[in-house]
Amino acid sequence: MTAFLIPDNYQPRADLLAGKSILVTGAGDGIGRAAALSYARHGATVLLLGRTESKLEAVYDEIEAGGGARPGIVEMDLATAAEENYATLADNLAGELPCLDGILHNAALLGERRPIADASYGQWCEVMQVNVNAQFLLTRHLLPLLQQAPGASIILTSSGVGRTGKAYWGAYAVSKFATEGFMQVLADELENTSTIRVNSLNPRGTNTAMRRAAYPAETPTDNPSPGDIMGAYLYLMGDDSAGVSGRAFDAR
């Protein structure tokens, strides 16, 4: 699979996301937190979705302290949420917002890393529920609100092991292959019927808790921090990427 990069020396303008409403999953920590803060600094009203209220509140407070638009908090555990929870969320947002300008699907579980022959079915299902089913349900129920925006963006978080299979990465790798397939199918469906663009983004090695768990022998600071890779997240979410859809991007 050919991976794309954002334009060289891309510099997002300060008001890139002014007036936009953007939902970020896994917004309490790591890349999701960095993206939420970055989107808010560039003018967006950010909806913070995650399972840990205290973490979401900390991001909320940081956005407000920085002068950003008051964010929203959506406490939801994607591992256990039922379809009616997504439908209720969509109804609530439709009652509060004229449209939704973007979704960053960032939340994911690493799960166990062991040979397929020894994999636990329970953990396999949990990873698929969060990494695949939840992003389908969230996208499915929010599509009508995205359609109301002049040019909405959906960013799906990928991984190198979701583009080239790697031994012992099990459910996580398979879930990221599914993410790439979901991106391609949805982008193709919407190409001629909508202004919504759909792309995948592989952050590559980044100093996050998930990366440290996956590669305990690495020196964490050898990888960039989440804040260092936000150019790609801003480019794909903002209007600078208008007309760009169905592509697999690397953050760097």
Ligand code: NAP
Contents of the next structure:
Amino acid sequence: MTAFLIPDNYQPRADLLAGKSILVTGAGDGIGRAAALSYARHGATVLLLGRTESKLEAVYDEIEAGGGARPGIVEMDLATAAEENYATLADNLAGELPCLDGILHNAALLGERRPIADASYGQWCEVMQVNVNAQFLLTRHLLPLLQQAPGASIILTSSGVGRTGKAYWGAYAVSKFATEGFMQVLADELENTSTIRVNSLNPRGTNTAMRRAAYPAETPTDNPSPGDIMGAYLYLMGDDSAGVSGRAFDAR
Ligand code: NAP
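Other form of same protein, the form predicted together with the ligand, not the form predicted on its own:
The next block holds the full complex; its first chain is the one shown before.
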């Protein structure tokens, strides 16, 4: 599969996301943290969803210290949350916001790196719950609020192993193939019935805790840091990508 790239030398406007409310999952660390900070710096009110309160609070403090709009914190463990928790979240947000302008589905678990022949069913299910089912549940319950925005953007986070399968990547790879499938189905459904756009984005090798766990022999600083790859995250979230939907992107 040939992935799309964002326009060469893309320069986001400083106020690209002014007035927009954007939910970021896995906002406490890694790429999600960088995206939350970057979205706030470009004017968005960011809803920080994650499972570790202290990490979300640190991002909250950093956004406030940088003069960004006061974020919201949604503490939620996507591995254990029940459907009613998603429904309650959607009700609460609908009570506070006129619309939701975007979701960055970013949270994911790497799971175990093993051959399928030795894989544990419990870990398989946990990876699928966080990486696939949670995306469905969040999207399903937040679609009405996304529909209220003039042109909302949904970004689903993919991976190289979600486009070409590789030995020992197990549930993680399969979950990312499912993410690509979810993106295509949703984008096709929404194409003629709404202004919501849906795309997938593969950050490619980036220096985070997940990358260091997956590639312990690598020199971490050989990969870009999360802050270095934000151009694609901004392009796809902001109005510069209006009309672009159903595409699989690489961040670089
Ligand atoms: P990371 O540093 O491990 O961050 C993952 C984030 O997801 C963390 O904030 C984590 O929260 C959160 N998370 C994990 N399980 C959760 C759960 N059950 N409930 C709520 N939040 C949960 O990983 P990353 O490298 O930034 O990855 C971000 C995305 O990029 C993922 O979708 C990953 O698959 C994808 N990706 C990354 C690379 C790469 O090279 N880094 C390459 C391809 C694709 P805690 O910090 O609280 O655990």
